[in-house]
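Take a look at this single chain in C-alpha cells; it is the form predicted on its own.
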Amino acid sequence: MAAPLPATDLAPGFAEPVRQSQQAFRAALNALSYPGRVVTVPGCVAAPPLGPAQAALALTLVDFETPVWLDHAAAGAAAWLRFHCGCPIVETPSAARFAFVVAPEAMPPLAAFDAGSDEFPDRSATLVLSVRSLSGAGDLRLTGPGIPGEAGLGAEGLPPDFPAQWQHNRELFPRGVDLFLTEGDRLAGLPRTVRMRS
C-alpha cells in the first residue's frame, strides 16, 4: 500500500464541515428511505480516486472507530481517508464496516463482507460503490419498504450476477449488507430490505 502523503499534498475535506456533513447525511438518509431514488449530494468534495459522493459519504459517516476496506482501484484514497476521517484501513472485506469500491465489476462478492449477526444485525458492512452511470429508470426492478409499488434503477458497471448476489443478501435478513451506488455527486440507496429482480 502506498505510503501516507504529507497533509499538504492531500485533497481538502469539507470547507464547511458542519453544514456540508449535515447535507450529505440528509441525502444519504433520503436515498435509503426511498430505495431507487437518485439524489444529489450538495457540497461534494474532490478526492480522487473516490468519486465526489463517495468522498462526501466518507467524511460524513466514517470516523476513527470505522474500519474501512478499499478495492484496488480506490487504494489511492487511503491516506486521504486516514487524514480526514482517522479511520483504520483493513486488508480484508470481512473486517470492514465501510467499503469504498471504485471498480465494482471486479469487487469481491457481497457475501465476502460482514453481514452482521442475528444479535447485532446493525453491525454489518455498508458498501459505497461508484458506477459508470446511475438513473432512476432501468432494468433493476425494486420492491419493498419505501417504494410505492415498484421502482426502476439503472446502474451500469455492477457485476453481471449482482441481482443474484443481492437476492442472497436479502435472504439473510435481518442480517445483510447495505449499499450506496454513486455516480459523480449523485447516489441511490439499497438497504437490505429491498427485493430486486432484473
Given for the second form:
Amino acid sequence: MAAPLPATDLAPGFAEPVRQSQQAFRAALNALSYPGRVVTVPGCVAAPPLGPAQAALALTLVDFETPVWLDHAAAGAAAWLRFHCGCPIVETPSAARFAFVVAPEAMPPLAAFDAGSDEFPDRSATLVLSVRSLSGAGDLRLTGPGIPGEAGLGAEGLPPDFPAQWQHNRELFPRGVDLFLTEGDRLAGLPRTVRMRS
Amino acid sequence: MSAATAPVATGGPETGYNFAYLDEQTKRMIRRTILKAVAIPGYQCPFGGREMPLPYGWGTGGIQVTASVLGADDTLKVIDQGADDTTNAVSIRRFFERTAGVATTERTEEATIIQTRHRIPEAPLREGQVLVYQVPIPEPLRWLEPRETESRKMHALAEYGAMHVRLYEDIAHHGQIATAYDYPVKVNGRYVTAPSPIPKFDNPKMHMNPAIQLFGAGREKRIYAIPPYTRVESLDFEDHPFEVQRWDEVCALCGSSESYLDEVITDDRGGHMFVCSDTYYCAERQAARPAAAAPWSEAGGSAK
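The structure above corresponds to the form predicted on its own; please give the structure of the form predicted in complex with the partner chain next.
Next comes the full complex, and the chain you just saw is listed first.
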C-alpha cells in the first residue's frame, strides 16, 4: 500500500459537498433504478487513479462505516480516500462494503466479495468499476426490474467471463453484489436483480 | 380545497440547518440504504433512523428519505390521503420549504419528488419521478408473527404460507378478502411487502410504474423500494382474484368515475357526498369543465 502522501499533494474533494454529493447520489439512484442507461454525474472531481465518477461515488457514499477494498491499479487512491472519506482500507475483498476497481480485467471474481446473507442481503458489497468504454447500446442484453422490455449495455474492459460471473451472482438472489460501471464522468448501474446475456 | 398552483419558489431557507435538515453523514447512510433497497426490491433494509422534529407517525421515515434524495433543483409535492392541503402535507411541505428552500407544487406532473401518506396520485407518474411513501408498519407479517427474528427468517426463506392463510380466513369468514388497505403485494416475484396503508384501489398503480417508489418507516427504521418497471402482484387466489373497490357514485365535484372517492358527511341528518380523495386531480377536472355545468351532485343524485 502506498505511503500516505503529504496533505498538500492530495487532490481536492467536492468544492460544494452538500450539492455535489446530492447530484452524484441522484445520478447513482437513476443509474441503479434504470439499469442499462448511462448517466452523467454532474460536478465530478479528478482524483487519479480513480475515474471522476468513481471519485464522486466515493465522496458521496463512503465513510468510516464502510471498509473499502482497492485493486492494485487503484491503490494510489488510498491516501485520498482516507483523508476525504475517513474510511478503513481493507486487504481482503470479502471484508469490503465498497470496492473501487480501476483494472477490472484482472480483478478477483465477483464471488470473492461479500454477497450478504439471506436474512440481511443488504449487508453486501457495492463494486465500482472503471471500464474503458461504456455505452447504452451494446451486446450485453439486460432484463429485469427497472428495464421495460430489454436494454442493451456496451462495456469494454470487463473480465472475459463476466457474463458467467454475473449469472452466478444473479442466482444468489436475494444475496449478491451490486455494480456500478463507470467511464470518465458517466456511470451505469447493475443491481443484482438484472439478468444478462451476451 | 385549494386550486392547483404553479411552482412557487419560497423565500430563503432557515439558517443554522444543513440543507434539508439532515447532516451529511446521516444522508450518506440513508443514501447507501436506498441504493441497497433498490437493488433488492421489496426487502426492508434497516437504517439508522434519526429523531426528527415531529412525532413518529407523522412521516419521520418519509421525511428522512425525501431529505436524502432532495436537491436544490427539485420540485416537491406532498400529499396526505391524496390532499395537498391537509395538516400533515402542509407541515411537511413547509418543513422542506424552510430547511431546503426548494420549489413546491400541487401539480403531480410538475413534481420531481412526491412524498405521500396513504395514496398514489391519480395522474400517471413518469420516469425520473420519485414517490416517497410514509410507512407506519413496514412488516407485512407483523400481525402474523410478532417476533422480528422469525419474520426475518420467513422473508429469507420466502415462507409466506401464513399470509395466504390469513387471506383465506378472510374468505372463510366474510366470503371475500376483507383487507381494504395495506393489502400485501409480492414484489418482483420474491418479497411479500407492505404497500403502506394505501387503499387496495392503488395497488395496481405500483405494478410496472415508471417512477421510483421509495418507502420510509421512521419508528421501525426500515427503508424499502420498488424500482421502476417492476412486477407488483397483489396476493390472491385463482378462485378469488384480487379486486379493487368500485363505487356506485361518481365524484360530486368533478364527476369522475375513475378516481378513489372519499365519503364526506355534509350535515347531521345523514347527508353525505362522495368526492375525489386526490384534490389536485379533482381541481383540474373541475377547472376543465364548462363553468355553466350543473354541480354533479344534482345531476348524479348521489347526495341525499
